[in-house]
Every structure is written in C-alpha cells, then in structure tokens.
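Below sits a lone chain in structure tokens, taken as the form predicted on its own.
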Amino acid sequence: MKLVLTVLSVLLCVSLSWAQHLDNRAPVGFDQLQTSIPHGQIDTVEYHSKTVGTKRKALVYTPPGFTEKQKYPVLYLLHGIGGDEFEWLRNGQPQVILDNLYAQGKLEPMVVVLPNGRAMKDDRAVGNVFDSVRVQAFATFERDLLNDLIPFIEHKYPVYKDRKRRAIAGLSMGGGQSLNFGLGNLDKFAWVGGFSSAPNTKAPDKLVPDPKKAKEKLKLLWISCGEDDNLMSFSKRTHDYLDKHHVPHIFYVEPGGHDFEVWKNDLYMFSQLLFKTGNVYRTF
C-alpha cells in the first residue's frame, strides 16, 4: 500500500509540473481589437516613492464594468530590461488580450498594474540599459514595489489587500524580478509567473529555500519560455529544482524565441488561471 501511494504521489507531481504537454495555444485573433465588446480602461498614476526619493509613474488597467463598489484582486505585470511602464502597452497590447478574454467570460475581474521596474530617479529606458547602476535599480524595485507602489494602489483603488488575491508576473528581466520578489515574499504573493526569465533570476535554492512552505503558500507558480530562447536554461534549472522537490508548478515550453509573440501567449494562458478556486493546475 505504501508503494502504491508513493507511485501515485510521484505521478501527481509529474502531471502538475509537465502540464505543458497539453496543446494550449492562444487562438488566432486573441490579440486583435474587437470594437463590438466592452473595453477596460488604462490610466496613468503617479505615486511618491520613499525608496527612490521621487515621484514615479505606473499604468493601471481596470476591467470592463469596473466599479468602486466592488473589490478586485491585483496583478502586477512587469517589463523587460529595455522597457518601461509602456513596454507591454506598446508591444503586447495586454488591454486588448484581457478585454477579449473578459468578453468570453474566461477571466476573474482584476486590476492590472504596469509599473516601471527600474527604481531610480532617471528611470527612462535610455542609454546603456545594461549599465550596472540601471541593472541594480531592477533589484531596488522590490522595496519600491512592496513599500511604495502596493500601498498606493491599495489606497487609490478598491482592491483586496491579502496575498491570496495578489499576483506578480513579468517578461525577461521582469520575469526574473517576479520570481525573485514573488517567491521571496510569500506573505505578499500567492500567484507568481515568470515569462522567459532572465539571468537576474536567483539560483533555485535561493528562490525556494523552503519547498514545504512554497507548497503551502502558493496558489500558482508558472514558468514559461520559448523553445528557441537562449535564456531557456534559467527557466529549466528552476523547473528541475521544483520538480526534484515536488513543488507544484506549470513549466510551459512553447514555440518561439525571446519576443512578444511568446509573451502575449503567456499572458493569455496565465491570466486565465489567476484568482480561480480549486486546483488551477488541472485546468491547464
């Protein structure tokens, strides 16, 4: 009997972590503007950052039918090393993808915050974006996010303030940030996604030093990467570690490289799992 239970346990872990074998791809037109459906709204907000010592800007998407009388969960969606708060908007059209999903009844209503993840006084994506000072600013954003931006959003918008209804995800550099900050602050985030995470991603044993705690706290851990992406090794090593320690997660390998065709598909897939009840791994 003990042997049977052990085998079942192993099979369960494999099914959760290798769920990408299912044929899940966004359909044609998922990112095309539909004029006949309700649309959400994107606003620019400005908040005071004690961390940086200046005022900083972020974009906020509120869903179709948004009302101050209802509370919403929040997704913080981060950009890459060469971008800013507008990168997703310019290249990924998240508002179009989400609007279309809402029209199909596939999303839980949520507020999406698109911040500037380069926490420094001159946070523009100009000059040498790989300069050590600018790279360090992406790490500094953890304090700006936790101590300045999240409290601001929770004061300005009717959103929940508990970890179970707070998510973080991002692409490339922002994917590394999301894994670092999300897994490093399980008291703040229960839903974490890294899309094509960059070399800023911490080593797996630093990301998840306590696998048992991660299992208990996380509602969803998503790791994805294009099969032709040169940064695949960073996602794969994280997956391998999680698999070894039986931490439920989705490791989604998809066609493509390091580009927005991959990341738009990631957002389409990931967003549909957020803030759902039950075992989200079984729905993927």
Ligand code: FER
The other form holds:
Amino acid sequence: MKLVLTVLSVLLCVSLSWAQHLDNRAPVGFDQLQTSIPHGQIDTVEYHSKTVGTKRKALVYTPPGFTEKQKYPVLYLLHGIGGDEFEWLRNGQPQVILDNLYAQGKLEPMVVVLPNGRAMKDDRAVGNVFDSVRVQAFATFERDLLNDLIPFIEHKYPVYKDRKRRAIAGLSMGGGQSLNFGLGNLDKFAWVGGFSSAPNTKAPDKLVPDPKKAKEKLKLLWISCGEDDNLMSFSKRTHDYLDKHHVPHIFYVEPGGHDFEVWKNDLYMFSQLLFKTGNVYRTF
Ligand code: FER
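Next up, the form predicted together with the named molecule in place of the form predicted on its own?
Next comes the full complex, and the chain you just saw is listed first.
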C-alpha cells in the first residue's frame, strides 16, 4: 500500500510539473518591442509553384540564436481574406511577440513561415477580395502549400520534416484553411490552430470525418474566437462537434471582435503550446 501511494504521488508530481501554468491572456507589453533582448530574423523567400505556375513569395521568421547546426520544427502561419504574406507582419508584428516569448524562455525554438495563401497568378489583395475567383484561390493553396512551399522550406532551412514537428495556424480565412488543410492532412500536421475561422471552414463532419483518427494523430487542436465576432458560429459548430465526438481540443473564447487584438493574443497563447512534450491540454 505504501509503495502504491509513493508511486501515485510521484506520478502526480510529474504530471503537475508537465502542466506548466499558462495565463489565460497575454499580459500588457507582450507586443511591445524590447531593444535589449535578442531578436529573430525575417527573410523573404521566393519559390516556384507548380500549382500556380509562377514564382511566389513568403516571409520566414527564424528565432533568436538560429543556427544551421540545429534542426527546427515549423509553424505555417496564414493570413486573412484582405491580406497577403505581409499581413501578420504589418498588423500583428509576430516577430515582436515571439522575440519577447523567447526572451522569457517560453517557446520551443521554431521557424515560422508566413505564406501568401491566395494561390493564383495575381495574389495581391486588391479589388474585391470576396470575389469567388479570389476566394477559390484560398482553397487552391492547399496544393501549393503541400506540394510546393513545404518542400521548398524543407530544402532551404534546417527543419524537421515529420508531422509531429509541423504546425499550421491562421486567422479568419487562414483559420479556415488551417482547419481544412491540417485536419484534412493528419499525416502532415499534428498541431492545428484556427483563429476566428471564416465561412471557408468545412462543415464539421467533412472536417473531421474520422474522430478516432483525429484523436490519435493530433498533438494540439486549437479553436479560438473573439466573443463579439460575427463569425463565431463557425468556431462554435466545430467545437460542438469535437465535444460530441470526444476529440480533445482547446476552445478559447476571448474578449473582442474580428481584429488583430484578438489574433495577437491568439498567437501569444497558441505558440507557447507548440512542440512541447506532454499533454498540452492539461496546460489550460
Ligand atoms: C465571409 C466573411 C468573412 C467570407 C470570408 C470572410 C468567404 C473572411 C474574413 C477574413 O478573412 O477576415 O462571408 O466568405
């Protein structure tokens, strides 16, 4: 009996130490540039897309202390309907948020790729961004990502190539893409996040047709939305289905609407869970 109790208390301590505490919101200053800490670097890369038949651009953020001597996991971070590969950088300054988290030792070192998710010849966010041809290009990006961009990144950067060290997340249209592509390609992604996902998000039974498989394969499934966002129903219906089918996930509802205050907070929260060992769901 004594032995059993000892074993149980050791197990409890181990599980408590895994369950690192995570505040449920980013603290004031999380997005403020600090000049006294190490900074990561942002490159522009260009890859040939067989899917689109053009050269396409993406931005790549490598973490402070990045070295070719090490290998890194990768997060693909996608933009919304009115954006392009610069949207996160322009409005969310993810490099500032991530640099600050690294300085506090809160992130697993990772490479973050900011692609252009509108896979068509003219991929600028001009004219009517809701035009059906432009919206369709967000679906076409699945092939560009899987067949063109990922192989290019894996050739050019010292990164791991397995699903357990590949993540996809995005905001709004990019959230829908992340859920569609991530959950539709469980052999490619183990970490999936939808921030304020748009109507391009597949219906839950199409998104997760095999809940048992999703449960087995996923390391993290994150669904978040601002409580005042008109697109809440797309996150909520996904969450309800996942609950009903017992697929572990985080459903994170936060103050705010459909804007970068919400998405910056999402990046702050989500990125800290990525590529960690142990059960990330216990962090919450
Ligand atoms: C829609 C409403 C919003 C829609 C897309 C969005 C394709 C996307 C918003 C965003 O990316 O911010 O009806 O249809």
